[in-house]
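Next up: just one chain, as structure tokens, the form predicted alone.
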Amino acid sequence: MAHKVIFDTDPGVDDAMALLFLHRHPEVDLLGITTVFGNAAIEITTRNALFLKREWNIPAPVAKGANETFDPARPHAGWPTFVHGDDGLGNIGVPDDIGIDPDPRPAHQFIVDTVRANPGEVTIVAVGRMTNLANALKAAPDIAGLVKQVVIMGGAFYCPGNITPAAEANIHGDPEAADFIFTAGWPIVVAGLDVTTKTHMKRHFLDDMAVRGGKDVELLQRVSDFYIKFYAHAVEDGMLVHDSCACVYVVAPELFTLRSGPIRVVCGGIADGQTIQKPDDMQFGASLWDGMAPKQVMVDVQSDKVLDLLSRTIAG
């Protein structure tokens, strides 16, 4: 049975690889792509999603989402152009006019409508800021009981952050949205830096994928070059595979080790955006985690098998 997926994304270089994986995996039925601000402004991330849809012949609709934080009083963080380039896709020169219109519904309404139309069947894979999910849940609390699962790329639980020592970038960009969705009663699995920083893709690995995968993967190769150069401080001639880890979990959960427990997000102060899990197997006194439904956090990964699955799926 195919996994019905909504991909909530802010393309974004690693988002592009994750999207191509979902599009090409035979067990995934990609129902829609919803865009959010994060790696660039919403106009750019939506244009990039439409561009990738066109170039890769993806039938799923694209719905434009949030450009402001869940709490309008929170100031917006700057765009990480030094990571993803000025155009969000590694400065490859994405055209302004893609020739495709987005779905007329805002992303949060697209999520609500799609989940309600497929009760118990939809997996939401969210790899950007959590704003669209929070807006959808606020508008329609019933969807928490209708989704199959929510798989998130974000957070840093038992390791340092990547935008501050305490916080990972997706969560830091809208902590109030993240805390709202983590404390809701839907099933959540989180791929944070605990596993994504253990999953390195070397340039030669991607080059080999491009040789086997043709023009679609050659585009991915071009998009990724800027990103690989950014990651020179962390990976020798390669990059960290963030968003694709969340996508791989949908079809191969056995490649990840999980830890169960409720999650809260720090909103404000020196640890703004920090994700903290209260593990079910540990005892604590009374706390603000009490009464919250447990969520699953990935704490380890079989990274070689993740890379192999990405390669086989994307490049054939």
Second form
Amino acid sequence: MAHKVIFDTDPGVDDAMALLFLHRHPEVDLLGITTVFGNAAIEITTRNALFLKREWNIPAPVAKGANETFDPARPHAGWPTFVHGDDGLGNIGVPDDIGIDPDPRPAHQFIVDTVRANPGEVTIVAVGRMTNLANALKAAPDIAGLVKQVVIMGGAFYCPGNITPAAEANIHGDPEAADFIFTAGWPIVVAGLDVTTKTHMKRHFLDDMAVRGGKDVELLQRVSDFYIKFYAHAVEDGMLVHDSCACVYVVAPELFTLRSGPIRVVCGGIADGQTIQKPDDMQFGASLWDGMAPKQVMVDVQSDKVLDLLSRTIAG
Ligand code: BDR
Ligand code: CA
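Let's compare: the form predicted alone is above, so bring in the form predicted in complex with ligand BDR.
Okay, now the whole complex, with that chain kicking things off.
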């Protein structure tokens, strides 16, 4: 039976690859794309999601989400234009008007309605800031008991962050939202930098995918050029496919090693946005993790197999 998926995203170069993977995978039924601010403002990430939907003929609707942090008093974190370009898709020149309307509902309402309509069946894959999830859960706490699972790209658990030494960008962009969703009683699996920084896609690998995959994958190749140049400091002529790791988990969980334990997020101070797990197999004194339901953190990955699955699914 296909995995029913809502993809919550801030496209975003690596988001684009993850979307094409979900769209093309035969065991995924993509029910909707919900947008969130992060790699760019909400008008841009939503326009980009509509653009990718149009270019790749994706039937799933796009619902526009949050442009403001869960705690509106939190100062604006800024846009990572140096990673994803001014247009959020590698400065390829995305047109302003896509000619497709978004779903009339805000993203959090789309999530609530879709989860309630498919009890026990929906996997939410969230690869931007956690704001839409937090807004959905606050508006409708019952969805925690109705989702199948929530798979997240975000956080850095047993390794450094990427936006600060302590924090990963998706969590750092809205730490209060992240702490709210991590401490709720729904099943969460997290692909953080612990595994995504081990998953390097080289330029020649993507070029080869584009040769096999034709114009749809050539778009991915064009979008990725700016991002590959940004990643020169970390990957030799290649990039990190963060968001695709979370999507691959949905269909191939055996490629990841998990560690179980509750998660809290630091909100404020020098480690703002840091994600900290209390592993179930360790003993501590009393702490603010006590009584919280355990979550699953990916601590290792068979990255060659992840890349192979991405390549076969996206490019044939
Ligand atoms: C995450 O931040 C964004 O820039 C990427 O799209 C990914 O979701 C990586 O830290
Ligand atoms: Ca993203």
